[in-house]
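Starting off, we have a lone chain in the form predicted alone, written out as structure tokens.
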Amino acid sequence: MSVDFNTVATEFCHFYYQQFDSDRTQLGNLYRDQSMLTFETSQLQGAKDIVEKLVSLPFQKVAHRISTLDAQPASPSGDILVMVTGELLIDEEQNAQRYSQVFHLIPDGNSYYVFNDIFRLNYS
């Protein structure tokens, strides 16, 4: 049975952002020791360091709004490459900040984990 990479990418992103927005401390299960996050200019490797970085971000409330989501198969092994653009509503700010994020998802049994995660705010 072949995997619908668009469905996997969409379901993953909705789960990821819902978890991020409600409790960032619970994102560790989506990463592994070899996973890497590039967040703006910071690069971190390993689930523990990645979650520490995400938890340390200087806001209490955040809401992600996805504008676009594109996915492609990334290897014959079932990897999926996901590109997301959207808006962040942070704390009580009225003006959303635009962002771009790329995920490289690797199959792991019946689910996927994040091997690469690249995040950038988009300044106009």
The other form holds:
Number of protein chains: 2
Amino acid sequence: MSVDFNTVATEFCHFYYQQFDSDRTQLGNLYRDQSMLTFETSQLQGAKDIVEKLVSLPFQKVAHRISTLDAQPASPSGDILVMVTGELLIDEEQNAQRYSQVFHLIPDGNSYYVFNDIFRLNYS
Amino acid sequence: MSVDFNTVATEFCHFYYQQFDSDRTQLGNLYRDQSMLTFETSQLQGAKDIVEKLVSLPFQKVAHRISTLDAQPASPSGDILVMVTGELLIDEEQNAQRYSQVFHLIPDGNSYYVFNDIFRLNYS
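The structure above corresponds to the form predicted alone; please give the structure of the form predicted in complex with a further copy of the same chain next.
Starting with the chain above, the whole complex follows.
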């Protein structure tokens, strides 16, 4: 395993959730036309449709808190797989909802974009 | 998206958990030398080390129950990414533990093997 994928994965997720929680209209830069998002039972493809979906989610204030973050190299060409479990605080709700999310990151020049993104709330 | 990845992912996960729950010493066929497992905070590479880890887990009876299973195509060459959330019942415990797991499956002839495997219990 290379030395750097954990750092990339951690920095990516912190940036992603910070951007999501402050202004999710700007998340499009992290996706490409071939990117896929499964958000609960919805399936979207392409940066434009993915961001439309994320922007349309029915909350104003949102905060992600990471509980666990685990990364592995996913290909010889530098792909990285990250699984996050965490908590989501929405609007004025007192109780956080637990979620699980996986990102498949593909290198692109000096940066990475999201090829696969699967998000699920953990109902109990 | 191809028509078949959901079927492959579903059949793979059912087979995997059935094998895990009945005789996890036989899971080695599903991994290769380059395969990686993150199981909680442990990191293993290679079918042999991965199976040793799974066999060494401190329980006799185990049952996985899938709550959600979401798959996406992960490469032009037929890789599949699957995220599972579910419940784990161990030995004679009454309360199931929730878990999240991701598999990155790579095609190999008529079958698939696990390249990436990340498993986390969801502590509340």
